[in-house]
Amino acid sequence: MTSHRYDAIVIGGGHNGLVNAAYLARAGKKVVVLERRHLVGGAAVTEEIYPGFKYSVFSYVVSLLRPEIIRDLDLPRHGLEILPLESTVTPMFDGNYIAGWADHDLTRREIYRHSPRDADAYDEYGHMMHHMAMAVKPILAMVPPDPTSLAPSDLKGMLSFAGLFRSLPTRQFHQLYKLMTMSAGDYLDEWFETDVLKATKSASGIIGTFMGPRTPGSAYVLLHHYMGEIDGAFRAWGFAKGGTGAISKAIASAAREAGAEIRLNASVAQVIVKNGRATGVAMANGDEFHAPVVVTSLDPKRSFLQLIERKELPAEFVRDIERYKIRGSSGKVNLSLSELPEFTCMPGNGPHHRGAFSISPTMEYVENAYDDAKYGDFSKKPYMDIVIPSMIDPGMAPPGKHVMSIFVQYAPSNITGGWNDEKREAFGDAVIDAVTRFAPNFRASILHRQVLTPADIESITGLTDGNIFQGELALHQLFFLRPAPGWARFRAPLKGLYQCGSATHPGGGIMGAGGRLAALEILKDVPR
């Protein structure tokens, strides 16, 4: 057995863990990141599954990565380059389509083609959502206060939190209240009449959640995804050159430059606790790492129910973590293609292939996809968000060939009877069938396919139930309730132990905010 000593140990080399280590190292701390896989990134990784074809295996687009992290860590200097996704096309059953473009006027004209009324509403809706995003944006950089505490820092935090809402004009306050409580479908019904437009926009309210477009609370998830920005432009989405793994590599490079050590193939078996304090970790190979600060970027069920003996934690906290909703709802299908899919609604190759395709032709279609999952099955006609990375970054595939990334809802982690090889392949077939319905040449163009269910995602990444957000973005699991009441300030109920993953405020996506905020809190507790 070998023993190692550091100022801080970070469990998990996902993007939040890497951000956390980078900030601690920049403050002069001797930090080590322990990652069980052979590469960093967690769910933000790029792998060459088949020779010449590089897949963004799990997470595949970027928008939520906080600008302050990009700036503080100087990520462009470490290789980060975001390429814009400039369109979203939704094919319709009747051979028509609706498209959104980077050019606002083009999008407005496209909507006008379906409904002049909606074209006018689109401008007002865009302005309102921009104001909502601006109103909520400060919360992303805020450490959640404890509303039950009388500590000066918590009282100050609650006053700041209340002040954000008090400053809103009456109409904007009412809109924010609706976004926090309504379903995405019902909220969009108040703005638009075109079904395919509402279906496509409502999809942002269900991504990564076990909710349908008519489920109360899904409107907040819509706003959560609206808050993404690239170079100051809200609602902008992009693709990292080299895939999402390039984001993780850039953060890891910044962390190493600051002095952090990153160990791969390093599986943590247990957090070491002595006299009511976390003092280090024991590895699967018997080695031990010791430090006065231990930070976990893993999800709370793995962190607190598997790596720590329950007797070391308050019973009420353990019960809260046991009740924490972390059901996986999404699958991923990655494909190698011999040619581009030719969608019937937009024949030929064109700029639309450099954007996204949304398989959400009607609200009923998306809601029916949820119904399948609600009753314990994968969606036979799933909602899908599709990008062709090789059209944006040609280096992702051999010349003349392409890779396609398909995010799929719904693939429930609690599928009746559990996932097996037969169900995985049937799920993959359902995805192929759904795309081929709109692009007849698609099926024959497939060279390779990788089908990932929540069980596969959990097996590979360690994410409980394969949940990409480390827990649902439901109202009872946000802000000072994430991941548990009283424990949202990045500290765990064990001295010396901190948490920084997507299960912390402000939630999931390739954001990095949890890693940064946790590091700032640690540096308040530990003298520099």
Second form
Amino acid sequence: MTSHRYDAIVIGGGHNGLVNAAYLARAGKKVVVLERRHLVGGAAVTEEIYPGFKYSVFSYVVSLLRPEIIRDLDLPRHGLEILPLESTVTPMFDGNYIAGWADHDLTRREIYRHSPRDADAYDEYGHMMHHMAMAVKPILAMVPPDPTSLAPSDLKGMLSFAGLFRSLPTRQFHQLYKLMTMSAGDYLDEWFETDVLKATKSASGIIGTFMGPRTPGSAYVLLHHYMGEIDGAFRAWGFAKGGTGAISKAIASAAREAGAEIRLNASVAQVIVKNGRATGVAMANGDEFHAPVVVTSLDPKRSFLQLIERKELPAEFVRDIERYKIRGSSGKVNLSLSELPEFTCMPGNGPHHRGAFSISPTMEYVENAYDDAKYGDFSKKPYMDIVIPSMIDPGMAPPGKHVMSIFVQYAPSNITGGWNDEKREAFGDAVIDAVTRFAPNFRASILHRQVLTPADIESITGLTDGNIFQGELALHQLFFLRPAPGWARFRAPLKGLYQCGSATHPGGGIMGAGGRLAALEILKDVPR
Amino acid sequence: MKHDVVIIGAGVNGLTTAAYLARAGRKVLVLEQRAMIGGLCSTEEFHPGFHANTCIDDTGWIPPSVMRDLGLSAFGTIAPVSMTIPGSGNGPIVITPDVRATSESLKRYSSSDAAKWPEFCAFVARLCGFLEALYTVRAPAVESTAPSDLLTLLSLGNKLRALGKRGMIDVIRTIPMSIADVLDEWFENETLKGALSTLGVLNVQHGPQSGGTALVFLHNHVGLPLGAIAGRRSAPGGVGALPTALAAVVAQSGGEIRTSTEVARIRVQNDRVAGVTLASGEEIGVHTVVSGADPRRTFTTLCDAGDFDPDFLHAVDCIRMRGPQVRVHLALSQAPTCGEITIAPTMSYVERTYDAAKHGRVADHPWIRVSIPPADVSGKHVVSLQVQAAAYTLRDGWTGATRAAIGANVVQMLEEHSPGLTQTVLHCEVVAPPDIESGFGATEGSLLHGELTLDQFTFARPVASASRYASPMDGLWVCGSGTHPGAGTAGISGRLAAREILSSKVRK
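What's the form predicted in complex with its partner chain like, now that we've got the form predicted on its own?
First the chain shown before, then all remaining chains and molecules of the complex.
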């Protein structure tokens, strides 16, 4: 058994863990990141699963990464390059399509083809969402105050939180309230009449959640995804050159440069607790790491119910963590292709292949997909978000060939009877059938396929139930309630223990905000 | 002018507003389109000699202030009828306000659920206590900086703080949750959870897994005594007794009520209300009109589109009405053998009834709550059912055959719990959402005058710019269930609306 001593230990080398380590190291702390897998990134990794074909295995696009992190860590110098994802095309059953392009006016022309009224509304909708996102954006950089506390810092935090809302013009305040409480479908009904437009837009309200487009709460997720689109760094959804893993690599490089140590194949078995405080971690191989600060970037179920003995934590906190909703709802299919899919609605190859395809032909289609999952089955006709990374970054596949990333909903983690090989393949088949319906040459073009169910996502990344946000982005699990009431300020009810993953405010996506805010909080507690 | 105020609709809130205004010396005229007063809160003959509560079985929460002001104390002593759930093998689960007895009844199915029951009752009572405080004041104006509004917010904040740290968190955390998640946190027995979950989706087109249905559940428990989970306040003489009592107060105070008098239009002159035009062509000049009709009907049917700002009208058009409730009344030749049971065996079962509505179909297996009006109300043997089975808009439209099929299906479902019932059915009356709309003027058959969900709650009810009973039109007010705090509370919005009207500087 070897013993090591550090100022801080970060459990998990996902993007938040790496951001956290980078900030701590930059403040002069001796930091070690312990990553169970052979590579950094967690759910933000690029892997060459089949020779020559590189997959962004899990997370595949980026837009929410906080600009202050990009600046502070100088990520472009560490190799981060974001390539724009230009468009979204939604094929329809009747051979028509609806497309959104990078050019706002081109998109309006396209919408006009379906509904002149919606083309007008699209302008106003864009403005409104922009204002909403701008209004909410400061919250992303806020440490959530505790509304039940009368401590001056909490009162001040609550006042500035309330002030944010009260400073909004009345109409915008009420729009924001609607976004916080409605379903994406109902919210979009207030704006548009074109069904396929609503189906495609509402999809960003369901991604990563166990909600349908008609489930109240999904409008917030719509906003959550919208926030990235307006941030100064890049205008729209983007794709990292080299795949999503390149983002993790860039952050890791920045962390290393600042002095952090990153250990791979280092699996943490337990947090060591002595006299009511976390003093280090014990590894699966028996080694021990000691530090006055232990930061977990894992989801709270794993952190608090598996790595720590229950008796070390308050019973109420443990109950809150047990109650924390973390249902996995999505799967991923990664493919190697011999040729590009030719969509019936847009024959031939063209610029649309450099963008996304959304399989969301009608509201009812997406809602039906959800209905399957509600009762414990995968969607027979799933909603899908498809990108062809090799069209954006040619290095992702050998010449003449392509890779395709298909994000699929719904694949419930609690599928009746549990996931097995047979169900995984049936799920993969359903996905391929559903795409082939719109692109007849698709099935024959597949060279390799990697199908990932929530169970696979969990076993590879460690994310409980394969939930990509480390817990649902539902109103009762946001801000000062994330991940548990009273413990939203990146601390844990154990001295020396901190949390920084997507299960902390402000939540999922490759944002890095949790990692950064946690580091700033830690530095307040620990003298520099 | 002969009258100071015209009130449209003699429903509970219209009559309450009328009573308060009449007692304050206003000359009040209430106009009711139906031949009888009561609106959705009516007890009627549906078959010769057979009576039932046409639309709703619960008079709702009448807060002490209204009871005291209007002398309705007789309604305050009603012991709530709770819920009987046919169990699966071990006898029924009977929920009554007697917490210990209910626990005993649960023990046969789950000792853990039985043990948690008292705590759950206290939890519901605690959260409802906060809602009661919120409901008895006008909707908070969140963005206002006027001292009176800040005081209201502050006092609500204090009410919240008084619940203690955990109580506060419980309120904030629970309200946006789905009732399925809440019940899963407390209980393990599917039968219990299935039946309780109906209170989270009652009269709204949602399933137990929809976010915000926990609020609906809590809302349906406001004003009920501790332990009266799923309780229903059925007035002696039927729910129609409440409007009758209110009408008596109106009459005593000099108010006038005219039935069979339909308002066709609210007349506007120089950007303010000038009176109403009746369907008969008669015109009544008045400077103040208070509408107890639902907001959609008030602002889009009874007014001209040109009278309002397009943004306001758009907001009104966006109110989700969506009545999912079908009422079935059975006239029977002899008493049924089943009691007042609830048929909703699991939460998935309830969820599926929502799926049917969502996709515009009639549910094959609706959830049902049976009520058996006492003989002094029904006259003879009657079974009345709340059947949440469908949507206002059906893909194939509503026809006589649709109604008949629902009736037949429901009778068949009841037969299982009351063997031989089918042979005793003399008449089956099905009241579908379109019938509620045409018969009572409730848009889309919404018994709530608009879904009572988080986005259509307090300061957003019915729409943000009319949440304090005044509308953007000078002289036009709203007071019905579509306003804060909404359906299920009796007379609160009427009382609050009257207070706003009396304190405004309107021309008499």
